[in-house]
Amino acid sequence: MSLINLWVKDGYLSTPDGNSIYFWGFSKSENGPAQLPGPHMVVTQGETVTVNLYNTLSEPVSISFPGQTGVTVEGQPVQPQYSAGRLVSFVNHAEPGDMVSYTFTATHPGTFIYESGTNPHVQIPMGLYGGMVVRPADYDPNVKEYKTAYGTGTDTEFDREYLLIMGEIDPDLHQAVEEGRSYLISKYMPRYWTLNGRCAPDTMLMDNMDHLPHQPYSSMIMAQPGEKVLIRYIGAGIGNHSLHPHGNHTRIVGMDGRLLRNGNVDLSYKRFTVLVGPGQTYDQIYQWDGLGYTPENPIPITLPNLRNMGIGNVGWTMWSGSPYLGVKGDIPKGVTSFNEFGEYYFMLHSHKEPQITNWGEFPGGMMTMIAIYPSLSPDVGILT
């Protein structure tokens, strides 16, 4: 049995352009900060899960669990809540200062979203969402054939694992909520686009940075050549987001918490770009096994001009200056290198140009990197 306690709170997000934005979020402790996205829930197939929600806001709040069946509150199925004939919440909610307890059995392995079921057109964009991973019943991270997304024999083995949750921010909505003003949701216009609650380049910083107390999760993907990397996508916003990594296609093995297989027929498929809709989830395997493992392995291409390797007005680069994995070379003068060990970097980003900016300034938004290292600790890329 898993017991998860969540507190609904408010706080202020940080963006790379210096903005501070009021938001609502879930916290994993009574005294901890609200965070975006909410704390990851990692449970096991067949397990009974109880989530206690404590509401510190001044309006009702709830949690909906799309993809989970048999969700109950006080032994009864969750159901819409009304006040004076008006719909208040799609599921049982907690009034200000109260709590509500949800219980369900995690029936299917896969990736799922959890989000507010109360006034969702406001509360979800304000930040009340998070991700849940259900491990298969036979999951064992210490045995290769049992370290899978959907169970042994499903061809979903992986070496490392990352969860990327997409969101949007319209500062006008957040300011209106902070000031208690009305807001026409038809006027919703995001100016920031986030991966795991951060805008690039903050997406590439490590977990739990001191200056980002409300945005603890990195979006940086790190692996070694040939490793199977399980990348889980969740669309938590209200728009569609077309994401893709450079370096290789991904093989999509699951959608919305369901394995892409019909009996013994494998229905997985490869994609260059994945269009993630609101509430959708994707489980995909990424591998990179290109050239450049050793200095003796030449790369038969013309390298870009050094001056073209700088990114952004600050002139930073994710390139080592060498075409070989594990080797560092010269970079242009005045350019700051973020390359530490001669690793390769491949961009992972939205294909909608406004979504890779911060209020119109590039680079930013829904963008991160995949780093291929010559060697990497086995502790990197473990979702807990």
Partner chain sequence: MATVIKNLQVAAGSLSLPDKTIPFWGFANAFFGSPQTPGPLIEATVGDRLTIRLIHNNSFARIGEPISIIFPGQENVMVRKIPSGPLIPQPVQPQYAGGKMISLTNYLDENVDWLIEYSFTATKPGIYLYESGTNPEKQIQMGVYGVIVIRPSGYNTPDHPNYKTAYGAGTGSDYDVERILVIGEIDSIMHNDVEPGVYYDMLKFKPDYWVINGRSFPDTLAGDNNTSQPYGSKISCKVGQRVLLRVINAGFQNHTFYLGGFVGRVVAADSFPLMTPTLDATYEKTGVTLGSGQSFDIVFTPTTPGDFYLYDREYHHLVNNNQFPGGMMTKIEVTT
The other form holds:
Amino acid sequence: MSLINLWVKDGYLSTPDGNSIYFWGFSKSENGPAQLPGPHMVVTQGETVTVNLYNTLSEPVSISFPGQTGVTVEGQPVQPQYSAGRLVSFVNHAEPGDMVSYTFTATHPGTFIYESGTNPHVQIPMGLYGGMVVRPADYDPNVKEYKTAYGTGTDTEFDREYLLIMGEIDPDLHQAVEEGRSYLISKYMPRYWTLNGRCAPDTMLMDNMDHLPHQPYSSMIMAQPGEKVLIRYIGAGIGNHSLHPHGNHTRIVGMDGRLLRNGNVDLSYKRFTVLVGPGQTYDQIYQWDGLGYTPENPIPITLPNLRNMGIGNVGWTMWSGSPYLGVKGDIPKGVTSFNEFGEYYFMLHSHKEPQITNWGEFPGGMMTMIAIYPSLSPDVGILT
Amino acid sequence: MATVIKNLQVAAGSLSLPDKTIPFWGFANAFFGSPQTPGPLIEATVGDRLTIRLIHNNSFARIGEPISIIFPGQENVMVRKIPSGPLIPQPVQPQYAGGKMISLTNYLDENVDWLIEYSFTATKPGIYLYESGTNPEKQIQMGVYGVIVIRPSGYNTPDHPNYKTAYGAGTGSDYDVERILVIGEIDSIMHNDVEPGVYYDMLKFKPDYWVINGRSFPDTLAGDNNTSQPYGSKISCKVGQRVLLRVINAGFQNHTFYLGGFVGRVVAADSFPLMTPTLDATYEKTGVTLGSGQSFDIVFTPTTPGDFYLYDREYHHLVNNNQFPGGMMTKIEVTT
Amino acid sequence: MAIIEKRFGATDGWVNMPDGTSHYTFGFVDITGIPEKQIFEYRGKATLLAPLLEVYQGDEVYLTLTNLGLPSRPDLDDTHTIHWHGFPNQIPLWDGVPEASISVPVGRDFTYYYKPLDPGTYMYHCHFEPVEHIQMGMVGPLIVRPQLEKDLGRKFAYNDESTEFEREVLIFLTELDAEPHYLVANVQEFDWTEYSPEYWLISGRSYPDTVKPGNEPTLPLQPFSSLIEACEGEKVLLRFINLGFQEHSIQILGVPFKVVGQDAQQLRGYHGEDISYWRNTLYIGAGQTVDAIFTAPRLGIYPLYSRNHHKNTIAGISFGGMITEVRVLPAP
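Okay, that's the form predicted on its own, but what's the structure of the form predicted in complex with its partner chain?
In what comes next, the whole complex appears, and the chain from above leads the way.
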């Protein structure tokens, strides 16, 4: 059994263009910071999960768990909440200063969203959402055939895993909420698009950066050639996002926490762009095998003199300067390379391209990189 | 194999939103009905011949434009028109003026014609839209759309293998409770501003109401009635019953129909059943995104009693006049 | 397996809409085989769409990108790239992402090398400041034909006889927001979060231009017709590519589609299950491709249109946009 305590509180997000945006988020502890997205919940299939929600805001807050059936509060199925006959929450909520405790059994492995079920057109854009991963009952990270997304025998083995939660931000809404002003949702117009609560290039920074206390999660994907990388998408915003990874297709093995398989019939499929709709989740396996080029088996073109080429758009590059994995070449003077070991970088981004800007400025928004390293510690790419 | 005849007119009327009333255009049962949105439900069984007529409107306020019906998902639709012809049924064709398409299909000009008659054979079970094919950007938004439901043979015969199925035996579409949910959006400013025969600048399209069966929440919860929005969308069922939701997007925008606390099995898409003798391609979802014109049939079985909401996961569509709760939302009441 | 050598120039141009307006574009122009002295005659002649790149699986493709500069914006020295969207197992050098490898400055060349192994419908585009360069028109179609066509001498979408067809047409979906095109032409910045198109295009044209022939003289830089002509009973493959920034819902009135491939993958399950499917409406997201086959029905004209009817407009003043026609002719 898992017991998860969440405090709802406010805080400030930072964006790479220097904006500071008031938001509401879940926190792991009474004195900890609100965070976007909320803390990852990682539980095991069959487990009874209890989530205690402590509300420090001045309006009711609740949590709905789409994909989990049989959620109860005080032993009774969750029920909509009304005030003077008017719907307030889809499920039982906590009044300001109060708490509510939800209990359910995680019956299915997969990726799920959890989100506010109260005043949702405000509370979800304000940040009250997070991700939940349910491990299959037979999950064992130390045995290859049991390190799977959906259980052994489901062809969902993986070597590393990453969770990417999409959202969008209209700063006018956040400012109106902060100042207690009314806001017309009909004017909703996102200016920022986020992966795990951050806009690019912050998405590529590591977890728990000191200067991003409310946005603890990285979106950088790291792996070695040939590894199976489980990428879990959650569409937590209210928009559609067309996510396109460079380097290879992904194979979608599950949606909304349900394996794409009926009996022996496998319905998984490969895509180069996955359209993530609001409230929906996609589990996919990404694998990059390369084309086999090495200094001993060289590429069939001559690399031009890099001083004559565009290297780095704005004075920096992620490139090594070499066509070969694990090799570093000559980056022209005046360009900073963030490449460490001759690793390869592949962009992963929304193909609704205005979404890869920060308030209209490229690069930014819903974009990150997939880094393929010649060798990488087994400790990288573990979700806890 | 029966013949299903439906006589329709298109007329202007008044539509009721939770906080105001706006003009609309809609289909009416000819002669004795009044305009409504969605239009009158047309029901048929596979093999039936459907004859759907649009009749020159003398009874109600005309909309003042040529009118027509298209039948997305139906093949080999025939048309005849009185008196301007063709008098003998011919395949429907888009209509042109000056080398440019002006209507997606043959239309009725109420200043000239008395009647246009479309006919086709119901070949595949499912739910389909019938809707305006003339100035569709304006007329469909104004409300000129409705639903045709085509049943498999034997669907109403106890002991028949197709009894209470949407797509026949072996398609996973058997149900105890069925509800058709036509989703869409309304731009109330556009409804007030359109003028007959004048091109409406669709760049201004900015819907402010979101509807299921033509109504915004909480009006969605009222029962069927005789108003201009006759179809309710509240669902009542018992624990353990199989509920079939037939969701079809008549709007121009995408919508994500979310099942709230339920996980449903998608058994058909665009009325093509996903379970066939050779492949079970049904899958489970907590919500489905419907592009404009798409439909999904979803089955789920509530296991606990209570009230549960079904809604557009695009939460900014759950408002009326910017206030939550409203918009594209309905409720399922589960009893023991 | 053939060796294919191509050379595309990156430059600018102007495209025409049915309302008589012209819009400044960036794009590519095919300069394969043009003598070096003459390539600068192709400045300002970028086409929308960019040239079709059509190869067989296993071909070795040497694609040289030459940055010819922007004659209408000589001050703007943007570099360019070619990103083959969806190329499996690509290496950064040929992936065309400036932040992760090479881009091509004005007056320079770079040769991309591809040996595609997976047949299907892809797209390519410039990845330098992609929101701007894609919207400005640096977008093109890419087809990898299957080996089975060579083996059997007939046409197939994939290496599977169930994907056979007689005719094929590209349906390349984009939108055009006139404001950034105007601002870029006039050396001003655009806030991309305000993106709000006025024109919706199939293969670079708005209806009724979509049904005009490829060599229509009034559309010199928009060489792609999307008129679909077929004889009764023929199988027609439509290769849908969405390189706009919006989702689009496409229908052909009275004609269902069999979807046989998506994103350059035949619809097969992990164990080879046939998971092709039928639809009346194709809902296509930005950056996706769909291979759909229909059988030409009885004689007549069948409109193909976006079901997002509010987008079937020419800048809000008349009916047009993402619409074309299927014309079914008598069997010969």
